[in-house]
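For reference, the chain that follows is the form predicted alone, supplied as structure tokens.
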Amino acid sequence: MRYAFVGLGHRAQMYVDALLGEWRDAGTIVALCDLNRTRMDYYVERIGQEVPCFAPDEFDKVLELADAVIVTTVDATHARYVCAALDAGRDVIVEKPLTVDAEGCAAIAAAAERSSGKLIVTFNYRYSPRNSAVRRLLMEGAIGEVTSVHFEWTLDTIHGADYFRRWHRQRASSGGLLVHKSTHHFDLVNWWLDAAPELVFAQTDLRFYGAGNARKRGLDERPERGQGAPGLGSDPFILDISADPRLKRLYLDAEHEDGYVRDQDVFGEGIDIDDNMSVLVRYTNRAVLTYSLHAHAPWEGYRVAFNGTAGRLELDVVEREWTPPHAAVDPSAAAKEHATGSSERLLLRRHWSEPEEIPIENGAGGHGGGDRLLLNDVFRGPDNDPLARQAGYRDGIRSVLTGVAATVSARTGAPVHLSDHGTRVS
């Protein structure tokens, strides 16, 4: 299989490294496409041999060389490349979210229906052993019919803050965190329940990041970016992008080409996404989800509980117990500490029975070995997976439309009804 990449930021590296390593037998990298030549040069060096490089307006030339396209561009551009590749009969592997709005969902659905190509959305959380264990237990009927789900996700001031210094801080590019980040979580619930969302109501706000909130807390004098800032090296919210060799090569050294600044101030002007979100979702099987996402917590992880007709299932995950103050100052060290204090616990509470802790069998690599399982699925196929973890365009659309509907609901104050191809306000 001949693979082409469009979008050469940091998300591309997992797939590039896979095709250079354990999955080298699955295919070769035949083309790179990005608006920034410096970033493409970084990956050419990583690949170790010359690879044709193209600008976005030359995407038709990319399609001539490839059998499959891996899309890791800015979210708002996904639909353009996905549709073009599908219309050319190419297979497509696309990072979540599939797209950022209902119009993009409709365009991709139409392209997928008329194409001979296959589309895979890489929801890596499905492959995490703890999340797979939840799916298995629910499929087996361990708690009977699920009636409600409570799902709380907290992003700490390492991970959460980073969305507010990158392009994600602008809704037009990312759809906001309810699309960019929460599609991961909405997809998990859709998959766990084997059901589709049909009604959404939400409330959201920007309470911590952004210039207005900074002024309320007396943080009036803020640098526009990390490089050259007086607080570089001491302020836990100022990213030293030069301290991480990969970030430096991909972004700082590439600024002169496209003007993209990767280390913007999280308390600066121009942020129009929210950092606190609460969502209520009703599903086609009558289950109800209460969901919250919080992007400035002192710890990172999630808690999800399922109530059923025969009991309750609880998953508690701590990915980082506390946030070291040097996290942004030295991102490489912070990354090494990501697992510090991490824990996970899956508890099955059947009616009239003592709680039972369910063992979770993790593997090597990211997300408890889940990333490796995902890559194997992507490059070698799902091999009759009983958990049906490989996600297609319908899965991607359902997760995106949940986030889109939540955004509409928060803006209008009204509940929003969904379908696979759009939304309508109730």
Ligand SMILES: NC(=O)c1ccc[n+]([C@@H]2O[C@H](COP(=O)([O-])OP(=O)(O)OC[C@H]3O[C@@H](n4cnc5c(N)ncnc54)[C@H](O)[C@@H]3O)[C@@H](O)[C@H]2O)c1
Given for the second form:
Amino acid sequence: MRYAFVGLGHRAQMYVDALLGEWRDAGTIVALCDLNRTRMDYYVERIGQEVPCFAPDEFDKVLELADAVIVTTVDATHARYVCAALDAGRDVIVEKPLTVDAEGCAAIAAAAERSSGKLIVTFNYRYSPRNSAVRRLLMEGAIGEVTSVHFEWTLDTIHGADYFRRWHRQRASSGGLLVHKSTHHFDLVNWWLDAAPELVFAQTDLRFYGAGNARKRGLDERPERGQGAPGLGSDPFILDISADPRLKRLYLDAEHEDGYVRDQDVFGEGIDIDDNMSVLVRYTNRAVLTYSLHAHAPWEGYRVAFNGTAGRLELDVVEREWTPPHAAVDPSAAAKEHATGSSERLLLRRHWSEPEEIPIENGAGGHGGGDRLLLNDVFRGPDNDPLARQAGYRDGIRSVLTGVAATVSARTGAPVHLSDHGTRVS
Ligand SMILES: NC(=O)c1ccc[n+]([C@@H]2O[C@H](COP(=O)([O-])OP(=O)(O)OC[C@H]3O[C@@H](n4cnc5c(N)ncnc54)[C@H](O)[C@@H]3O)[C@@H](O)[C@H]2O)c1
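Requested next: the structure of the form predicted together with this ligand (the form predicted alone having been shown above).
Shown next: the complete complex, the earlier chain at its head.
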């Protein structure tokens, strides 16, 4: 298989390294496409041989060279590349979120239906062993019919803050966190429940990041970015991108080309996304989800509980228990080691029985071995996976539209029926 990449930033590396390493027999990298030449040069060096590089307006040339396209660009640009690749009959592997709005969903659905190419959305969270274990238990009927789900996701001041430093801080680029981030979470719920969302109500607000909140808390006179800032190295919100050679190469050394500043102040002007989000979703099987996401927590992780007719299932995950201030601003691997503490517990509570802790079998590599399972699915095929982890365009659309509907609901104050968005979700 001949693979082309569009979008050569941070995320592309996992797929590039896979094709250079464990999955090298699955295909070769034949073309790169990005608006930034410096970032493409970084990847050409990494690949270790000449690979043709193209600008966005040369994407037709990319399609001539490739059998499949891996899309890892800024979210709002996914739809145009996905549709062009599908219309050329190419396979597409696209990062989440599939796209950022209802128009993108409709265009991708139409292109996917008329194309001979196959589309995979790489929802890596499905492959995390703890999330797979939940799916298996619910499929087996361990708690009977699921009636409601309570799902809270907390992003800490390392991970959560980072969305407010770069393009994610603008809704036009990322769809806001209810699309960019929650697409993972809404997809998990759709897949766990094997049901489609149908009615959404939400409330959201920007309460922590952004210039207005900073002024209210007396944080005036902020530098516009990390590089050259007086607080570099001491202020826990000012990131030092020159401390990590890879971030420096990909962003600082590349910004003269496109003005992409990777270390903007999280308390600066121009942020139009929210950092506190609460959503209620009703599904086709009558289950109701109560969901919340907030982006400035002192710890990172999630808690999800399923209430069913035969009991309750609870998954508690701590990905990072706490962070000393220097680890938040020095993105190097050594600093991350100081950010500590992780744990996970999956508890099955059946009526009239003692609670049972379900063992979670983690493997080697990122996300408890989940990243390897995903890459294997992508490059070798899912091989009759009983959990049906590989996601297609319908899955991508369902989760994006939940976030889009929640955003509309938060703005209007009214519940939104997903059928109002004109794209089938079931
Ligand atoms: N599944 C996950 O856990 C996960 C993690 C990180 C990122 N992602 C996804 O991967 C994608 C990329 O994220 P990232 O962190 O690598 O971002 P990034 O900013 O590091 O990289 C984005 C790249 O896209 C390029 N680009 C922007 N506009 C373009 C255009 N019109 N045409 C071609 N290239 C363009 C940029 O120059 C940059 O090189 C996003 O969709 C993000 O949601 C997923």
